[in-house]
Structures are given as C-alpha cells and as structure tokens.
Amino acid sequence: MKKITTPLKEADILSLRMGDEVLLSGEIYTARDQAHKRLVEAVKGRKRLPIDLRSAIIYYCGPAKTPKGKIIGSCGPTTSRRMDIFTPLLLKKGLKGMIGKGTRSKEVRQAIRKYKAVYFLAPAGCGALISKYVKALKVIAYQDLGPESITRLKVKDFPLIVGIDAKGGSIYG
C-alpha cells in the first residue's frame, strides 16, 4: 500500500502504477455530471472557478443523506465515463486525480497520460464502508444540486487502486 496526501504532487504522481493500492489522506472535492457541466461552463465563459483545481482530486460521488451521528452517509463512487465529455478541460485547467469506477474513453486516457495525472478506482458497491474513511464535509458549491453538489471531504487512509496512471497506463488494457 502507498500512501499519498492531497495537495497531489507531480513526484507523487509519477510514481504510481496502475494497480498500486492506494491510503489516500487529504482533502478532496465530489463532482457529477451536473457540477462538472457548469465548471466547464465557467472555464469556457472565463468565470472564476469555486474550486481551485490546480493539484486537486474530484470524486465521481453524490454522498446519500447524512444519518443522524455520522459525518456522511454512503459515499459510493459513480460510473466514471458520464464525466469524460467534461474530463479533458479540466485536466487541462490542473485537475490531478479523479476516483470513480470503470472504464475511460480514449480521449480522457490520452489527456491523463498528458496532464501527467491518475485516475483511482474507489470500492463500487461499498458505500457504506467506505464512509468511515470520511472525516469532515463541507458544501463548497452549486448546493442547489443537492447530492451532487460540489463537496470538500477530508479522507484519512481512503482505499483506491490506480486504474489509469500518468504514463497511459491502465488496469483495462
């Protein structure tokens, strides 16, 4: 197991093999498909982001409501290939990381091994489980998405596998 923090580092990055089982500590923002439409829009209507995403790590997640003594509710990861029509822009604008599940398009592969960043697959179908590795939440933006609103989690020891790393690549061959 390696274990990284966020902000990530282009050392840290480069280091990573697809397969290398991840602790991931840090901070790191949630985004779906409506989130990344209008941070794509921003960019392209040069708007300033609410987000910084130089160095930065989008979760493909829409955490289930918050249960009564809990810091999140089930935090599963999403299908990943809903955000590649948006997922090149952003790299090009310093995103560094995505965690999701599944397979990628050929044009977001190209763009990680580009940007020199890592996509990570995060467990799918243990939500549940995983929310104990969340440690805070905060809303940062577009809270009218509810769910999928843009949200800062801070993780400690967040298990993923690197599904594409930054020389291309990738546990699917």
Contents of the next structure:
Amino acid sequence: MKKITTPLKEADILSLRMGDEVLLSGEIYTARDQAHKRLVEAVKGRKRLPIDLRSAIIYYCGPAKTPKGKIIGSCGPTTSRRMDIFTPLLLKKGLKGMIGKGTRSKEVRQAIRKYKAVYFLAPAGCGALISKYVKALKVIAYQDLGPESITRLKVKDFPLIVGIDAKGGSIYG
Amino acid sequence: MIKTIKADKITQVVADLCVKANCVLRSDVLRKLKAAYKQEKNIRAKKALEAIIKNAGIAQKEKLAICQDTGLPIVFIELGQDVRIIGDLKKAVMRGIELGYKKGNFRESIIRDPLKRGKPLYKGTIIHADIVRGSKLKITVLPKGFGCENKSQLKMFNPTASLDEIKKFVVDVVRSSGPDACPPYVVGVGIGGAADYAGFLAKRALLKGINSGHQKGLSPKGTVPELERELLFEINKLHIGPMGLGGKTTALAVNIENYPTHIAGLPVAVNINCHALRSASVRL
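Having looked at the form predicted alone, could you now put up the form predicted together with its partner chain?
Below is the whole assembly, all chains and molecules, this chain first.
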C-alpha cells in the first residue's frame, strides 16, 4: 500500500500503476456536475477560478449534511462518467488527480495520459465508511449549489485504487 | 370495520421510515452481501465487499446515511378500503419525508425544476398509491439513488418476442451499467402492463425479499422464480463484480414482477439498483 500526500508530485504520479492501492492524505476538492459546468464556463470565459487547479485533486462527491458533532456526513463518490465532458479541459489547466467511481471515456483516458495525471477509485457506495477518513471540511465556492458546492476536504489515509494511470492504463481494461 | 388514522401520525411514521431506510441496510441485502463475501475468491472483489459490509455497520451504529445519495424517496402506499384518514394523506407523507430527511441530516438531492435545475431541496417525493381490501395502511419508503436509476431502461417488445430475447435485453442492461452504478446490483424487472406500468413494476420488484425463489429446482420451468434464477446466473457470468473490479458477484438478485398486457405488446422494464438497496415499511 503506497502512501501519497497532496499536492501530487509528478514523481508520485508516474510511479502509480492501475490497480495499485493507495492511502491518500492531504487536501482535495469536492466538485460534481454543476460545479464542473461552472468551472469549465469560467475557463472558457477567461474568468478567475475559485480554486487553483494546478496539482489539485477533485473528488466527485456531494456529501450529506454534517450531523452535529461530526466533521462530515456520508460522503462517497458519485459516477465519474458524467464529468467526462468537462474533464479534459480541467486537466489541460493543471488538474492532476480525480477520485470517483466507475469507467471514464476514451477522451478522458487520453487526456490523463497527455497531461500525466491519475484517476483513483474510491470505495463505491461506502459514504459512511469514507467519512471516517475526512478530518476537515470547508466550503470554498458555489455555495448556492448546496451539496454540489465546491468544498475543500482534508483527508487522512483515504483508501483508493488507481483506476487509470499516467500511461493511460485502466483497471477496467 | 372502519379504522381511522390521523394524518399527523402518518407524518411521524414516514419520517421514521426515512431514517431507518437510509441508515439501516435491509437485513436480506446484508445477509446476501455476507454470503457473497464468503463465496468470492477474487481478492479485489472480496475487499470491495468487505468495505460495503463495514460501511453498513458504521452507518447503523453512527446513524449516518449508508450512501450520501439518499436518493429520490419513492413512497408506496397500500391503503385499505376500510381506512379513513383524518387530515391530508398526501401532505402528511410529503411532510414526513421532509422531516425524516432533515432529522437524518440527509442530502438535499431533489431539483424543483428539471430543466432550470437550481438549488436542491427535499421536496419532490414520488407516491405510488394502491387501494386494497381490509383496514390496514401499509407505507414503504424506497430511497432511490440516481447513479443506478440512470442505468434503468424500458423496451417495448413485439408480442411474439421469445423469452431468450427478453433475457438478452435484461442482461444487456446490466452489461451496459458496467462498473459505474455500484455493483453488485439488485435487478428489478417489470414485464407486462403498459410503458409506465412496466417501469413501476420493475421498481416495485425491488421491494421483494432478495432471496425469494432463487434456489435451484424449486420452481417449474417458465415461471417467474425460474426466470429470476436463470437471469441471475447469466448476469453473474458477466464478471463485472463488486465495484466493477471482477469476481462472481455482479448481481445479488433478480426480482421480477409481471402483469396482464395488451395482445399487441410486451413491455419490459429493468430497474437497476446499487448494492445499497434501501427500503423500510410499516403497517398501521
């Protein structure tokens, strides 16, 4: 099991192969459908982005509300596929890692290879379990989207599997 | 005998069902997951199932949602014809959903306007009501996550279609769901009725216990339990496996419901459910 910390370093990314099990620690951003749409619109409109994409990791997740006394509610991954139409542009702008569940399009796989990035799989449908690896949560942008707003999570030893590596190798073949 | 039930009581009951359904995994589902864990040899599949089972334990113990996608709550009501409701039944159910979802700190996942989108809220429950004999009121809450709902399909077959064509369609729907919608799946199939009703049947089939009728040799050929068993066998040969990482367990169960249909048609709907098949019922 490899331990990796954010921000992602190129050497770390290149050392990962599809199927590798990883424990990720550090800061990641949650963003899903509507946040992706806005980020891409901002890039295209040459507007300032609310987060620095360079070396960043995006987690496809819309957490449940935070119960009293907890850091976060249930917070598992959502289906990555729906983000595929937005992903290549974000990779071009420096995004280095994505966390989600399921397959990706050919275009995303090619972009991951081109920009030397990595796609991780989180335990799908295990939001209660994953909440245990989250140590802090802060809303960063698009608060009007409710659970779809961009938040920054601090995670410790978040267990992931490399789904697509920087050479374009995919666990799904 | 006429039985009276107050609407306020129904609100409380529905709220409790929401919390229970979302935090306590159905015992038949959990049992099946544990059995699958024992049977799996594939190490990745085993680990994925281990995480799923562990997740259910944490959710129940800490009153956390099993999955952050607490879904679009679908409510099934069987209203006995001898029941009299004091107050507004529909409003009572809607309020119960909102109350329960708020109480459970569940996610607001429902968009008021499907085209304009906007900020999600709790409002927008779907209610299926049926009138039955007797003086009982049965309420079931099925929180339906949309990762899997998105993979569901309907096909209007010709009435002369063979059973093999229907089976192929069901298996193909699971194949095209692939690893994306949180396998191992529970596959609901609705056969007959009309386009809308087949979809409803497929969803209601998810409420059947997931171990009903899957034992080999117990049911005659061509019957629903036999078809369920055959389909489960075919689907598990896809080797999509837990989290889509391979293994024997692509589906936990196939549940079929059928209904009379028209001489000109044969509607078949498939409703895909993720491994977190959640529902809770009460009979008043």
